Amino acid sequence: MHVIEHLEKASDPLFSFELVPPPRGASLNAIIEIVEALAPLQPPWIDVTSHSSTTYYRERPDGALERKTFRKRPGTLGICGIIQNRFRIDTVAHVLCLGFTREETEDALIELNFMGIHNVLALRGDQPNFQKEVRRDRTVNQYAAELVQQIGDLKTGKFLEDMEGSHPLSFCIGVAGYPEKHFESPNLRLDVSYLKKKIDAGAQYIVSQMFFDNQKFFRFVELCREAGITVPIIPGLKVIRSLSQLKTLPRTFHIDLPDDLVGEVIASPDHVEEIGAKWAHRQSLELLEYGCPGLHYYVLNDAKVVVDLVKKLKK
């Protein structure tokens, strides 16, 4: 079922989750264990992130430097297939612009459709740490709105090249929104105007970047509605679990942490997980009171604290 159908048919708020593929060479068992923990909560869908290639240099025996390029976390398509077909939970595959050509994207989307996966989150992605050469016969999407347009074309049966016997591909398209603005945008209002372009290109719902101050999300929704964005907006939440995340989360995701939350964690560093869980619980209750159609939790690779939180909310 499409994400938008889940949202339209739901009589109660929905709780969805997001997972990260294991590092290259690691076992898939860890992901399966996380899904097994989440499955009793009956999530309508689970997101699986995607990652472009990265590069590094190593010294050869002769002293020369050799550049190696690889994907740190492959397997998005395969993990989606396992979750959807083994656990009967709809999956949302993340699809990136940067690091992939439009031709590679089309191939991946055809593969997803073949596997019965019909939900995607269209993202620009982070800038890769190297410039990938693009063959003259290949093209690229620079922005998420262009990627949304490409996926929308496939929904009408328009492929990059004429394909005999081809059929339209059935996809529900989600996009990301940034309550504290994307770090490259000069201000939130302009960032919302860029988001509107993604909606106009065919995106059907929005999932927000993580945030820890609900007032920022409420202001973001207000600006979206003023801009004419009417699609569902789902807040994304993360539970703080360690003292180190006070540094890593702002640095990685370009977000601010509220003074009260930071003060609590610093004052009681041995109780970070408890503090983070209580903060996320208060956030969740307020967002549900506000009327959000659902809550989306960034589980990453540890489900226990999120499982406990959602069980409380579903009582």
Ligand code: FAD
Given for the second form:
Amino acid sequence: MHVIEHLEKASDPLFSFELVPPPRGASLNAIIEIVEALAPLQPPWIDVTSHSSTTYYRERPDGALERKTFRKRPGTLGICGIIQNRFRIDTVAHVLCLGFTREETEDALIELNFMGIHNVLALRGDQPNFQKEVRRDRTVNQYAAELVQQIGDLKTGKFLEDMEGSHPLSFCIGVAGYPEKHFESPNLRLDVSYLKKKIDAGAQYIVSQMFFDNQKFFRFVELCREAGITVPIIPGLKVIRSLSQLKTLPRTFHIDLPDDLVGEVIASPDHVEEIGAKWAHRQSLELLEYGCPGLHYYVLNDAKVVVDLVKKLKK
Ligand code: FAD
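Mind pulling up the form predicted in complex with the ligand next to the form predicted on its own we just looked at?
Below is the entire complex, every chain and molecule, led by the chain shown above.
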């Protein structure tokens, strides 16, 4: 079922989750165990992130440097297929502009539809440190809005090359939004105006970047509504679990951590998990009271803390 149908049919708030494929060469077991832990919560859907290629150098035995390029975390399509077919939970495959040509994207989208996966989150991605040379007969999407447009075209049966009698692909399209603005954007208002372009291109709902101060999310929703964005906006939440995340989360996701949260963690570093869980619980309750249609949790590689939290919220 499409995400938008889940949202339309829901009588209670929905709790969805986001998982990251294992690194290349790692076993699938860890992610399957996470899905097994999440399944009893009956999530309407689970997102699986996508990753573009990176380059690194390694020293050969003769001392020469060898350049290696690879996708560190492949497997988005396969994992979506397993979750959907083995666990009967709808999945949202993340699809990126950067690192992929439009032709590769079209093939991946056909593949997804053949597998029965009809939800995608259309993202630009970040500049990979490996710049793929694009063949002259290939094209790329620069911004997520262009990718939304490409997926929208496929929904009407318009493929990159005109084909007679082509069948439309079925997709519900989500996009990303940033309550604290995207890090490249000069300000939040301009960022929201580009978000509106993604909606105008055919995106049907928004999932937000993680945030720890609900006031920022409320302000963001207000700005979106003022800009004429009427689609559902689902807040993305992360539970802090370690002291090191005080540095890694702002650095990686370009977000701010509130003074109170940082103060509590620094004062009691041995109780970070407890503090993080309580903070996320308070945040979740307030967001539900505000009327959010659902909450989306960034699970990454450990489900326990999120499972405990959602069980409490569902009581
Ligand atoms: P866009 O919407 O294209 O915006 C990117 C920037 O360009 C913004 O600053 C915007 O204001 C600006 N902009 C947009 N259009 C224009 C225009 N026409 N002219 C000038 N400026 C413009 N990354 C991954 O690699 N894999 C994932 O699976 C993944 N999942 C994510 C899930 C969520 C919910 C979120 C919030 C982010 C995720 N990301 C993921 C990160 C995302 O790829 C990065 O934040 C990326 O830098 C921006 O992606 P976007 O789709 O928001 O880009």
